[in-house]
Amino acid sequence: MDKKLKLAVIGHPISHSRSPEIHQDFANQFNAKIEFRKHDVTSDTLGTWLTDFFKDGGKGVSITLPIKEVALSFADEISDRARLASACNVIYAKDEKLFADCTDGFGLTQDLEGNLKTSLKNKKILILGAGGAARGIIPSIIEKYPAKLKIANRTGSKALLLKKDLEGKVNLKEKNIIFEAGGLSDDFLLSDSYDIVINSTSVSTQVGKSIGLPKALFSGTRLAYDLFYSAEKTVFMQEAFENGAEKVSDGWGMLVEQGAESFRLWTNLIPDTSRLLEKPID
């Protein structure tokens, strides 16, 4: 790659994103030249921004909250991963077309099973939240054959819609996966114990705000995982650990691993993630 590759990450807000540093680390491994910038883009400005970016020689875009779902409509081709998720976190140019993909689920399962040595097979898993972040990871979790998957959202009807959407695309009975969805009521949350609890809500980005979950929820939980990443323990991680979770983790490993998969889509190069996982960027 002699020419500098034009890349970007977009979302709202976006100032916190560490994607430029991560992808620069990947590029350095191959002496590749890239330009990777952050852009604050909302759903209202997304279409115009994408048109201008790719018209001006852009190669690939990482997409973060809250535009992962709406971004799907701007692609010419959609991968199976993005189709199942009804959301995308990557759009890239190839053969004069725009391709949408979703590498979030790949990043999560790679971090859970490869880095944290936590198998998903035959496990009972609770996902908190039913937005674009949850949509992005659920298809990949299903492919690991958990025994049970439960989605809980503050607005229970949104969780039920997500469940209905997925059931229209995947035969969960054939995979012997029990799939439930509902609200954040204690009755619904505490009707099971969970091996893994995953937070996909934005509560961890709101300083000082409690997630407000029943303490008994984490009794017997092997891993409480926050999709969001932070230099300190997130509120979710703190509450989970204090209330009985054996182990807690933020989403740094997921971010690095999904970034590596995105980098592969853009460049056909597979970067080594180990250095970033051992020593996160300051």
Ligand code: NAP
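The term rigid core refers to the most C-alpha atoms you can superpose between the two forms while keeping them within 1.5 Å. Just so it is clear, the structure is predicted and the values come from calculations on it, not from any experiment. Residue numbers count along the first chain shown, from 1. What changes on going to the form predicted in complex with the ligand:
The Cα shift for residue 243 between the two forms, taken after rigid core superposition, is 2 angstroms or larger.
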Contents of the next structure:
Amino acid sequence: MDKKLKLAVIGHPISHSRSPEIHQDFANQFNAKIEFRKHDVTSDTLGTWLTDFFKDGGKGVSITLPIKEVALSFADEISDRARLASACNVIYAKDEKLFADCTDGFGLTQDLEGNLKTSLKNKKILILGAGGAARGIIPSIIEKYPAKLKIANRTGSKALLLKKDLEGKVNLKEKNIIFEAGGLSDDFLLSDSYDIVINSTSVSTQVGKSIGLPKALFSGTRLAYDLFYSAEKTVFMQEAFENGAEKVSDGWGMLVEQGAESFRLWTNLIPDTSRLLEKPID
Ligand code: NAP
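Right, the form predicted alone is done, so what does the form predicted in complex with the ligand look like?
Expanding to the full complex; the earlier chain stays at the top.
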């Protein structure tokens, strides 16, 4: 790869994004030359921005909040992963076309199974939240054949809608997966115990804020995983650990692994993620 590859991450807000550092680390592994900038882009400016970026020789773009859903409509081809998620976190140019994909679910399952050695097969899994991140990760979790998948969201009707949408796209009965959705009531949450509890709510973005989960939720939990990433343990991670979860993790590994999968789509190169996983960039 002699030519400098033009890449970017877009969203609003965008200043917090760690993607440029992550992709520079990947590029350095192959002596590949990349330009990777952050751009503040909203749904109003997305169409014009994408047209200009790709006309100007852009190869690939990472897409973050709040434009993951709307970005789908600008692609010529949509991967199965993005179709199932109804959202994309990457768009790239290939053969004169724009391809949309969603690597968030791959990033999560790679972190859970590959890095944290926590298999999802035959496990009971609780997902808290039914927003964009939940949509992105659930199809990949389903591919790992859990025994039971339960979505609990503050707005229960949104969890039910997500369930209905997925049931229209995936044959869960054929996969023998029990799938339930509901609100955050103690009755619904405590009607099972869970091997894995995943926090996909945005609560951890507010420092010190608790979802207010019942303590008994974490008895028997092997891993409590917060999609949010931060240097300090989130309140969700602290509460899970104090109340019985064997292991807790934040979502740094997911961020690195989804980035590696996006990098592969752009370059056909598979980066080694181990250095970033060991030592997050300061
Ligand atoms: P989103 O679409 O805005 O969804 C937010 C979710 O959080 C909704 O389900 C919402 O419930 C729930 N919520 C918000 N405030 C709450 C509260 N006080 N109590 C209970 N539930 C509450 O956001 P998103 O895109 O799904 O992102 C969620 C999280 O995932 C963020 O922390 C983000 O940083 C993280 N994330 C990480 C990665 C990674 O690579 N590690 C990738 C993507 C996202 P309602 O429906 O009731 O409003």
